[in-house]
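First comes one chain, alone, set out as structure tokens in the form predicted on its own.
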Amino acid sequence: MSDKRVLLIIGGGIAAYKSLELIRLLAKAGVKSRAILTKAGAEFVTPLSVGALTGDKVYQELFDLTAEAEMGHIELSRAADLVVVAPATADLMAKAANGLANDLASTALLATDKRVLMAPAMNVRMWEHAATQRNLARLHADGVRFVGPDAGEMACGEYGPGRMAEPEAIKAAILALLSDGPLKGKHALVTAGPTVEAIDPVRFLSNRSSGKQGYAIAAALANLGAEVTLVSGPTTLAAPAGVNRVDVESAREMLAACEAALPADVAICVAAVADWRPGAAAAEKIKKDKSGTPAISLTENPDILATLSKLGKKRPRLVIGFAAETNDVEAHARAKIAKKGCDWIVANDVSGDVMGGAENEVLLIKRDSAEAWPRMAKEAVGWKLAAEIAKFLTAKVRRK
């Protein structure tokens, strides 16, 4: 990484303060910083400090004749590998979303040709505003990336998503794209989300799957070059940059995508597939009557992770499973790769509120060694679990 540079955008926000030590860590990890600090980032950290880490002048002014002579705001935009916004506030994210350019970081955002990467940070309400929204799927759609928000307690008292990534989670995103795509060539098959199983046309069997997280893992594959297919469940998020996306409702409808989907590298089955459905649906909506309540037979569905595990030739080089448990998380995961065939398992207990939440903790389980994640963001894990992937692939096979 000595050779790569970081064009980082400082925006107005008290999590500014997080900027400084995200420049140390990537210092630390050999990639060099230049800062934009926005008129409003300079009410929360001084160029003074921001200078001192990047060991770079800190650029502040559009109109500045010495800055401009210097280097010009278009250079500027154009000499680092990577531009980071961080923390990227609802006010940077609706400029960069309409192609606004009235001070020095948006300009730089629309002057710049390279990839751009951002680490949301407002009030969980101005996350939340439709507006926001808005400019975040059309960012997207432009082919930003993020990073975050997490969870959590904010500095105005509220709690819910807006909180900046932490410094360690945002390095891990940059240094993952500046890799130059380990996983370019790789096709990665994730499945996310619920299933839904039919009972009658308005009822049906699911689960509290968001498919926050496999949406992560698909986003981080894509970031590192992989061309991945996403095999979805019914969610209300948008498909992340870069990924193909198929809608499925039932698990027969998704082991069918993920069979069509083949050959791929690797699979990760991260969808809550339901387990049973109903023997026969209602053609007609079931109606309360007299007679009591109506007895629904079921039956068991397809196993996805299983049958991927299992299919010889055609199977996926690395095939990941995920636990969901309640209790004896470890000792259930464990059971489920001897049982299921495949590679990895990770596993985590979603008694709390990790099922519809923004963060997980979780065990990543290999036959021969268990590692504990933190509690973090769904990015973060995602970012993690795509390094390891990435490691896996990319090993020179030992010849004996």
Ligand code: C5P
Contents of the next structure:
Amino acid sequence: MSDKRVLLIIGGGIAAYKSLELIRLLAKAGVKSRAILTKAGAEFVTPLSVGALTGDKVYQELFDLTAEAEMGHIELSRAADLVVVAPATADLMAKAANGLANDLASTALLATDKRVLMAPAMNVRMWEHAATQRNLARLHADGVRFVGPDAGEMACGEYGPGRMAEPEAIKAAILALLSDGPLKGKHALVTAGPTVEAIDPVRFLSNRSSGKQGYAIAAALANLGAEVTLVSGPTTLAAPAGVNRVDVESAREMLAACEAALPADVAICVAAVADWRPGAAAAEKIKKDKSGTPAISLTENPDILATLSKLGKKRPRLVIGFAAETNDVEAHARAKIAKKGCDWIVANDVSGDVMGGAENEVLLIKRDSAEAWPRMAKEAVGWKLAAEIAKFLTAKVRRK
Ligand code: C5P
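Now show the form predicted together with this ligand, given that the preceding structure was the form predicted on its own.
Below is the whole assembly, all chains and molecules, this chain first.
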């Protein structure tokens, strides 16, 4: 990483102090930072502290003759390998989403041809506001990558999503984006979201899966250079940049899409596939007044994870399943590895608020080991799992 450079835009939020730690962590990993400090950012951290840590001039003004003479503002972002906005305030996100260029930070964001990573940080109501969510969707569509925000206690005394990701998580995201892609040339197949099983043309059986964890894994794999096919049930999420999403509804469609996407080097089954479907979906809407309360008889759905695990020649080298449990997590997960024939299981306890939530606390279970990961954002689980997959797929195969 010694020749990599990051342009770090520090926005005006209380989380700006964490960016100082980020610069230090990046320097330790051999990544040089050059900083743009916004006017509001300078209310929270001083140019002196930022400059002392980057060992470079701190850029603050759009119309600064001396700075322009040294490095034109257009050049600033071009000279970097990656542009990082941390903290990305609601204002900076709004400017970037709308292509405004009325200060140095927004101009650098509009002028860059490099990848952009944002670490949002704001009050929970500002984060949840329709305008911010609209800007987020636009930025996603423009290819901007995100790390965080985390949910938790905030400096303003409120609780919820909006807290900037921890410097370690931002560093991990940066290093993954800067790497030359250990998964280059590898094909990853990810299933995500719920499946929807029709009862009749307007009614269905489904579940509460949000798809967040699967999408985060797909995004992290793409960032490591993999070609990713994301077979997704209906969700409200935007397809991560660089990922090929195939939309499906039922379990049977999901299986068919997975089989069509083969061969793959790794398959990660994150989808909450409905175990059963109504035996035969009625061709017409079932009428309420016809013959009392209808009985729905259920038929078992195909098990996608087990099918991919037992494929024989076409089997991906690494097949990973998820196990949502409410008790005896490890024991049930180990039984699942044996039953389904997969290689690893990512197991989590869903008795709390994991389903649909922003965070996850998992156990990574391999055939001969188990590792408990601390509670972290689903995105961070994605980065960590992608790194594990990269380690496995790039390890030299030992010959007997
Ligand atoms: O059996 P259970 O639903 O607990 O297993 C969960 C794992 O199996 C997840 O990885 C899920 O994506 C996968 N699965 C599947 N097809 C099914 C049921 C579960 O791929 N029909």
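Positions refer to the first chain, counted from 1. Here the rigid core means the biggest group of C-alpha atoms that line up within 1.5 Å when the two forms are laid on top of each other. From a predicted model like this one, the values you see are computed outputs, not experimental measurements.
- Core-superposed comparison between these two forms: the C-alpha position of residue 281 differs by no less than 2 Å.
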